[in-house]
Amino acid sequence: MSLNPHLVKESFAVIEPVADKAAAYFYGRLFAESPHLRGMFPPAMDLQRDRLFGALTRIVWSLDSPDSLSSFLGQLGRDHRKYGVVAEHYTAIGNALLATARRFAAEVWSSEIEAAWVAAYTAAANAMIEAADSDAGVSPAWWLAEVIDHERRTRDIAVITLRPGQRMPYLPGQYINVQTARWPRVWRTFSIANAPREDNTIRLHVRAVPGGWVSTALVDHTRIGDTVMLGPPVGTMTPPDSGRDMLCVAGGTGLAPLKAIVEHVIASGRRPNIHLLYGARRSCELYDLPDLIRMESSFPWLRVLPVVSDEPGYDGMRGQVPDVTERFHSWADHDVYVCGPGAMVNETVRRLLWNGVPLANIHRDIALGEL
């Protein structure tokens, strides 16, 4: 059976306008099905539906690029042992998608769109199959960590520094999925503040966000001594080794990525110029600007530059973070790292594209813990 990109992405732009009605079908269907898989999910589905569609729909058109797609299956199949996922479990789930896409594409769908939506699912399911059996032997599914420092920096945002039992192989820009013992089968994820350490210990810049179950929990009431459950590092934002020199923009906890790059630049001995624009609505949510400049200091190639967007009266760099990297000479020959707000990393990727950086110049992903 072959693949037919094309069809499945004619058939999914029907579905995507009805996302939300689709995702509440599928997940329906799927615990109708198969009752005994509902407690492998969350008690509230909300999320889990934006990250079924967001994974869904990067899939579909990705099915034309075997390499990109080829990794992020990759990834996928590996985080996924972490809920418990074995092989069988993709007939269930790909019984239910079928029977979503079939149902949410009536008006366009056929026999041949339907063989290529199993073909796209089977070979899907395969890749993340033989990604999990193959981690199983090298890596835990999960990681147990011990909270070693916890650090209120503001009102909502808490630098956490965590002890994993084990070790856990990482690259600069990944993020991880994390559990707290107060929400069980609650995962949120949060990108990794550091390059990795001898002592294998790993930082995490939360902000505690309105209604938001893991963040509230590790920023109010996470403590010293506390263990909490790691997923495998995942994310492509990762820093080449172009020898180009670097623009690394970013909005509130969005600096954690990038902080982690900064530091493995710093630590890999080569001296490419950076310039760090870090963004904020008001000067005292520069969380980790104390610890920016020291690093500034040490680091003679490094320029950090805070943007303060809602304080008239701030003694520095004023407005929003996309207008600012504006104000500089081009960037066109830097590799750009942007991560935030998804609204403020849309709009920079934009100003940059619009000022001629390329785009396979630009990384850049969103501030995972202030979805």
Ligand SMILES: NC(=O)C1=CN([C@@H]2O[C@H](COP(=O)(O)OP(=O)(O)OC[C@H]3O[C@@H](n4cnc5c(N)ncnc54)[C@H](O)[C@@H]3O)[C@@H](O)[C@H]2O)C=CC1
Second form
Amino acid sequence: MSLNPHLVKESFAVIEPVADKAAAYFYGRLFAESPHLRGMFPPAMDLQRDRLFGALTRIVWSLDSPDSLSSFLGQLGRDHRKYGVVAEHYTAIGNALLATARRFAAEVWSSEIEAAWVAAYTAAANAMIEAADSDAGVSPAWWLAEVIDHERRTRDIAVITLRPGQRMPYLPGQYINVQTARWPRVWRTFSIANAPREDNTIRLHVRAVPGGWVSTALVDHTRIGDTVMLGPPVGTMTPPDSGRDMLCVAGGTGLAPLKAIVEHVIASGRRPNIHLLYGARRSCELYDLPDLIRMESSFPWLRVLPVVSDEPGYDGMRGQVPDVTERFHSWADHDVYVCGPGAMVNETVRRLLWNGVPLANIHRDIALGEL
Ligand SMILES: NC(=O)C1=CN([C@@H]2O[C@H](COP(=O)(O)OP(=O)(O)OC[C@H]3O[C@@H](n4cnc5c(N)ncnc54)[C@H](O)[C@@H]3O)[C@@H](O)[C@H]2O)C=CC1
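Having seen the form predicted on its own, please provide the structure of the form predicted in complex with this ligand.
Shown next: the complete complex, the earlier chain at its head.
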């Protein structure tokens, strides 16, 4: 069986425009044939369907880039341990996936395409199973963590400090899946907002979004002493080792992983110049500014630049963060980290590329939760 990324990509492109229908069909088929798997998934499947397609899209489009694919599959395999996924489940999932692809790419389907899908799925599933197996010897599938602090910073943003029951090694900039007691089996991703600490505590910056089950549970219904479940740290937006100066561009709670990275760089003893553009819609939503100003006063190489987009009377820098990046000298020789709402990140990256920052110097992450 040989991998043929081209055939998989071509047929996947036929399925992408009807992704919603295909994902619904996939889960219908999976649960009809393996009803015992239903209990592993949340009651409401909408976001799960998006996650499935996001992950598939990333896998299919990375088939030609073995290094990034293998690191993504490794993280996905380790992360899936928290659901209780074991090797046998991959057969049922593979069968449902193949039936779905066959049906939704019927107009182009052929025996060669089928063989290409089988080869790609088998390789991907094996990579996930291997990563999960090797992780099982050294790390828990999930962590229980106690809420030890809960600060309401705005009407809908809380900064929450957690202490995992066991050590949870991670790299600054990574994120974790979180489940609350209120919504069993519903996991959402949040970035860890601090560099690793001696006492093993981690901080999350959470905005309660309308209809957001986990974010609302965390902001409105979680108290000190409560317990949450955490999946393993994942993500590839980690600190630089280049020695270059840094630009960090944060939108809203997208500040979280950038703060962890800045904290880490400061603690490392390096002295790069760091510009942190911190965007919010209104000044009252600059929920972490006092803390950032404290960091700035203890590390003279850090410049924190708050930017407000939707408050005409604001007495500081106004505008959309992607526009503001263009008001400075060139960032072409900087390492750039960008995190925030998807459209803001895309536009910021587009402007930076246009203004000469090499793609290799731009770091962003695609959260698994958004996949
Ligand atoms: N909480 C966390 O740990 C993490 C959150 N994120 C993401 O960060 C985002 C944060 O959202 P909010 O705090 O609600 O931010 P927000 O909607 O309040 O916006 C924050 C900033 O982004 C700018 N912005 C928003 N949309 C834009 C667009 N289309 N073009 C240009 N600029 C735009 C705003 O002007 C503002 O300066 C979410 O999408 C979240 O998924 C990402 C990583 C970690």
